[in-house]
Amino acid sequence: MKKPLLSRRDFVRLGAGATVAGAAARAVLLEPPLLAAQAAPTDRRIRFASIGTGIRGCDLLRSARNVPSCELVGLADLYEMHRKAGLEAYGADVPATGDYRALLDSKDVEAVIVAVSDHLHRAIVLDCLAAGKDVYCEKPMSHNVADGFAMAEAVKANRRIFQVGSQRVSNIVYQKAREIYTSGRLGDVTYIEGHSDRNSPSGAWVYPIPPDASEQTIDWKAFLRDAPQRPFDAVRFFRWRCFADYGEGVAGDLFVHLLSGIQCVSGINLAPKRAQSSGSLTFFKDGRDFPDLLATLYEYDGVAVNLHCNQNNAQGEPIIFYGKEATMTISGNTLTVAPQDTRPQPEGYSLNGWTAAARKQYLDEWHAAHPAAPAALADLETYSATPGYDDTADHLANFFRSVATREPVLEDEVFGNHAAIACHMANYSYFHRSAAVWDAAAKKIAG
């Protein structure tokens, strides 16, 4: 049998859109910020204290750290280790208590990190704003619609600086790729692509029990607030994302970090129009309530934007940016930008159809119309942070210098409420089995 005129990977390679593996490549170490030189334009360091030094505390007080424009003055936990912990994180010896309210009272606090449970947000955020001090809250902002435009509502009315803790909003390759996007070089951008993916116990939030956990060294009253009350369970005090009481599941503790880097990188500053959600609970079948695979498929203006998380499968975190003329690709603190080819070409696969004397007429007609040759591709370009670049210090050092500066934040109440609401719709569709739609003027989620 005879070859045939064009086979399937010749129409690919010759069609438009077909990206070409030929194209030379670039690649630029990016230059992290000097932190000393994002903080305000004074000497003073911002006094605040830390609520909440869990793992996450933790990390944002090692971060802190490396922060000039700060000093911790207080800390305050439910669980005595914690407390302790987050003194060792830091590497100072300040106050620590297990009622945050005592911070609150103090005039030598300016500024408060919030890093508990999502059900506590809400109320704590609100205490801290009534009492003056400017905040930053952990991601995701909210543990339901109404609780974020509450905390919305109290920023305004209060006057204060308030940034969601979402880091990547900050990162200098999310940076650099907001300013690829919206110099239009990828052309139009219709869909949006992101995963986040894991494959261990640790990473389906499977914490180990410390030996030491009781009602003698948790403040389990304290804990559960306005959650429905129950006894004494330390599972659900160190495994609180798995439960709907405390948490808002894959949705809420990695969905929302592609959110805010989408809307960081795009411009994106809405709750989406629509959501559809589909998944399975298949492995952790621990009495957990959310599942361990979820994929939503959200709609905004113009932009479909495509999530999913498995914490049954690692296969990284990357974002994928689908242009017209380039695809760009956050994976980590790597960035690539990989041209389309869409030079002008005479059509291949359909002339196989065609009389020999018909493709020689249309070939010469097309060449005849398109004398210049195709201009060469753009390079392929990669765009790096440095080793051990930490994007939390960055994000909490744009914070501290608001407060002093009292600047706009990069990650304000409406963007983080924002990426909120889209994980509240990403849950309401898994759970209710039907699609997830925004009523912006009821600020509600309907079916």
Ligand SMILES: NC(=O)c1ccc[n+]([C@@H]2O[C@H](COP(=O)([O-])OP(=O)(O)OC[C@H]3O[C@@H](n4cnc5c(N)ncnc54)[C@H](O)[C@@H]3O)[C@@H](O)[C@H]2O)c1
Given for the second form:
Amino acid sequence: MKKPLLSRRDFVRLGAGATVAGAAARAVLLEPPLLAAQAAPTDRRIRFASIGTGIRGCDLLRSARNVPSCELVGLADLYEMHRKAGLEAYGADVPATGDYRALLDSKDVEAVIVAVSDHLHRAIVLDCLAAGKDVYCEKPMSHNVADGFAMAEAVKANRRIFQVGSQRVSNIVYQKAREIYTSGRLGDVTYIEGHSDRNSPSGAWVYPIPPDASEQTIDWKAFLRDAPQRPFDAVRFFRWRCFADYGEGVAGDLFVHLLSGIQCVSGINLAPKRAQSSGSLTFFKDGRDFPDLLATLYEYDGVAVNLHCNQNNAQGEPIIFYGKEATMTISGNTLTVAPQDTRPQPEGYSLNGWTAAARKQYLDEWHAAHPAAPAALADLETYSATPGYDDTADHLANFFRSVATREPVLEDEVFGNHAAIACHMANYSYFHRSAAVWDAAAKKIAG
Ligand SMILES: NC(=O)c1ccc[n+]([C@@H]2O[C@H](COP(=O)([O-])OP(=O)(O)OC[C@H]3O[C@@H](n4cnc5c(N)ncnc54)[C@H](O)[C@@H]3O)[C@@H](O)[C@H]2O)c1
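Next up, the form predicted in complex with the named molecule in place of the form predicted alone?
To see the whole picture, the full complex is given below, headed by that same chain.
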């Protein structure tokens, strides 16, 4: 057996895998008073309507049931079954219409949740704002760069409360991560990595088409609105994320969650300076416009952000913040902080090529210069939300709190626009096969 060149005392760090060797573990269950469950900041409940009660619209209504500061007073959807599903999800009998404008005419509606396909965000949000309503708009805020700026300007011009629906921004685990990040405990963070992987047809939006789907049950013209006109197509209606006329593929659907989480934790509130994407469409060759694997390297001021989404391998959706002093990982509703071992130690690797006498001299001198025993490593910390924690309820509660108090929301139009621009840059780079460069003065992506 080879004799180790360094003694155990010398060998403080055992390579990359040993960053937490010797670190004690500490686990904390985050149990804040759930914002969603708190009483409203005023006695009255905010009366709201929902536009779009499909997959997400129904989820939002289910979460809204647990938010005491709001009350659903009407909903709109273009598809009969989704209107019924929306009523079921909230569990109340309120007016349900195919034409959302009827809701905007009602003085009874103070705020609106917009959960329609992305290509309709701009037009519907602008109508809501012009009607004097506060708006919660689902992510990604925009379908393209111009839409995002038009929406941001309209929020300002109409002086409305506007929140984008990336619920991670209100998540208690992300709020804890933000506290840790801003405390500086991670040291300089120059690299952030995240991915959102799934490996199933559902994860690639191959949703079943309901048997009653037809032009009799769906207002197809209203769905298309300003998009290229084409005959009724149920696949496009239900799997709109796959098509560039209505969605933005994995970037708008999934990158946006990673980007919003990263912006929330790091405080970055800018569009990236540059994005470079690569990817492929390998498995889901069903006529869709977007790749099922997309990898993008972003350049922000002083931080590189590396994201990928793979619809052909299920490796979850962690975000990792690599700091000089510690690595912080958020995965689901759990956050870990693993200390890096940066304690002083004698160099070991290059001594392989030294004579025994030279090694001894170097190590004697090193120890003479570092007489103190190494300090203990910081604990490995884990923070988790209580099982069943619903960040969507907290995100809604934050929105309704701002509607009542007129105080700023957590995820406003500037924040949401920056996250959406980063998604558009990822797609630009993929489809143009060149870097996407953000031109902030022109508010445009340049090649
Ligand atoms: N925050 C999240 O975790 C999350 C999750 C899923 C979806 N989303 C977002 O939510 C939005 C909706 O996605 P989805 O999965 O629910 O899609 P979906 O297709 O299931 O539902 C969209 C609904 O909008 C309705 N709609 C479209 N135009 C309308 C109009 N003019 N008036 C009334 N209703 C209209 C459609 O009929 C449909 O029922 C998208 O922006 C999506 O990106 C967010």
